[in-house]
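This document opens with one chain alone, in C-alpha cells, the form predicted on its own.
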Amino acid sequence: MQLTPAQLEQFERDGYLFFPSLFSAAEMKVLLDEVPRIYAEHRPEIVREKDGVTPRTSFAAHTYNDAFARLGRHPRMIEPVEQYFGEPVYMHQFKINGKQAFDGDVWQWHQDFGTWHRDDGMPQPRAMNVAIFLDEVNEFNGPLYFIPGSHKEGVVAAGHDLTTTSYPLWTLDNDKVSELVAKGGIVAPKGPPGSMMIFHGCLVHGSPSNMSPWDRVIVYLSLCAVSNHITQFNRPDHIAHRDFTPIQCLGDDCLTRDDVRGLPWPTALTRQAA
C-alpha cells in the first residue's frame, strides 16, 4: 500500500490520515476473536484499569499471539510508514488498547514522541503510529481525539502524570491544549471495524472515558525508522522493544490464510507476494 502525493500533502498539513473500512470484517474477526483470550491471561504485558480487573492495554501481543504477529507484518500497515521515512522500520511498541464498555478510562492529552524521546532516548520523531479499529468507533465509546496540525509544534512541555490513570503518561497542561485547539480544532475519526489511522509521533491526542455499553478496541503499531532506534532502556522491553530488526511484511491476505504464520517474532521471513 502506497500513499498518494495528495495523501502525503494532507499528512504534512494535518499530522494524520484516516482510511475507513480498509480491512474486511473477516480480517477483523480473526483478530477480535483473540482479544478475550489475551485479556484473560495474567501476564506483565497486560495493564489493567485502576479497579485492577478491567483490561486497559495489552503490550507486545505480536510476540506471543500469532494472529497479532501477522497483523504486525501486514503490508497495509507497514508499507506507508516505510514509504514516508524512506527506509525499513522496526516495531518500537505494539499495544491493544481496550477501552472497555462502561469502565474504559481516559487517556490524557499527550504526544507519543515526547514519551519515546524522554523515556526511551529516541533521537528524532522518525516514528509514528498506525492504528486499526477492531470495533466500531463512535462518538459515545471513547474515540481518539486529534488536534490537527499540532505535530508542527515539535515536542512541547509535559508533566509526568502518575496518578490520573493506572498507566503513567507525559501529559500537556490545559493552557497548552487550549492554545493548540484554538489553532487547529479537534477531530475524532470514527468508523467501522477495519478502519485504519496513521498519525505523526508529535501529534497531540487523547481520548475520553467510555461510558457507553460498547467496547472500543484499537490496536496500535508504533513503527520507528531503523536508523532512529532508541538509545535508553529504562522501560521494560515489552513496552519499548530493544530488537531493531526490520519488519518483513507478509502477503496482503495473511490474516485470513491458515498456512501463514507470524510467529516467531522476529524472524528473517521472506517478503511474500500479495
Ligand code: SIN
The other form holds:
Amino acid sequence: MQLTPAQLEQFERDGYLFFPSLFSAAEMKVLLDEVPRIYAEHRPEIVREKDGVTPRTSFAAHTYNDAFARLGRHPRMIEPVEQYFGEPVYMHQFKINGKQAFDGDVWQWHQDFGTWHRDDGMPQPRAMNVAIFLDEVNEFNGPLYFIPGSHKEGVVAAGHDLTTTSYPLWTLDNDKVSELVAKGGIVAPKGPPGSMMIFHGCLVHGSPSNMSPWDRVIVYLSLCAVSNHITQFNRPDHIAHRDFTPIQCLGDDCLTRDDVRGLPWPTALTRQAA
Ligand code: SIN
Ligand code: MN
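Counterpart to the form predicted on its own, namely the form predicted in complex with this ligand:
The complete assembly is shown below, putting the previous chain first.
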C-alpha cells in the first residue's frame, strides 16, 4: 500500500494519518483469537497493570506467535513506512496494548522518539508507529489522544517517569502539554476493528484509562529505517530489538491464508503473490 501525495502532505502537517476499517473483520478475528492465548502465558514480555494481574502490554508477540508474525510482515502496515523513509525498515518494537475493560490504565503524554533516542540511542526520528485496532475504539474505552502538529517540535523536554506507566517512559510536563494543545488541539481517532493509524515518532500522544466495559486492544509496530538503527542496548531486547534485518513483506492476504507462515522471525521469505 502506497500513500498518495495528499496523504503525505497531511502527514507532514498533522503528524499522523488514520485509515478507518482498512482491515476486514475476518482479518482482525485471526489476531483477536490469539490474544487470550498470549495473555494466559506468563512470560517476561507481558507487562501487567499495577494490580499485577491485568495484561497491559505484551511485547514482541511477532517473535513467538505466527498470526502476529504475519501482521509484522503485512504490506498494508510496512509499505507506507518504507515509502516514507525511502528505505527498508526493521522492527524496533512490537506491542499489543490491551487497555482492558474497567482496569486499563492511563498512558502519560509522551513522544515515542523521546524514549527511543534517550534510552536506545536511536540517532534520528526516522522511525514511526503503525497501529491497528483489534477492538472498536470509541470515546469511552481509552482512545489514543494526539496533539496534531506537535511532531514539528522535535524532541521536547521530558522527565523520566518510573512509576505511572508500568515501565520507564519519558513524559512531558503539564505546561508543555498546555502550550502544544493551545497550538494544535487534541484529536482522538476512533473507529471499528481493523482501523489503522500511522504516527510520527515525535508526535505527542497519550491515552486515558478505560472505565468502560469494553476492551481496547491496539497493536503497535514501531518501524525504524534500517540505516537509523539503535546504538545503545540498555533495555531488554524484547522491548528494543537488536535485530536490524529488513522486514520482508508477505502477500496482502497473509492473515487469512492457511498456507502462509510468519515464523520464524526473521526469515528470508520472499513476497507471496497477493
Ligand atoms: C503508547 O503510547 O505507546 C501506548 C498508548 C496506548 O496504547 O494507549
Ligand atoms: Mn507511545
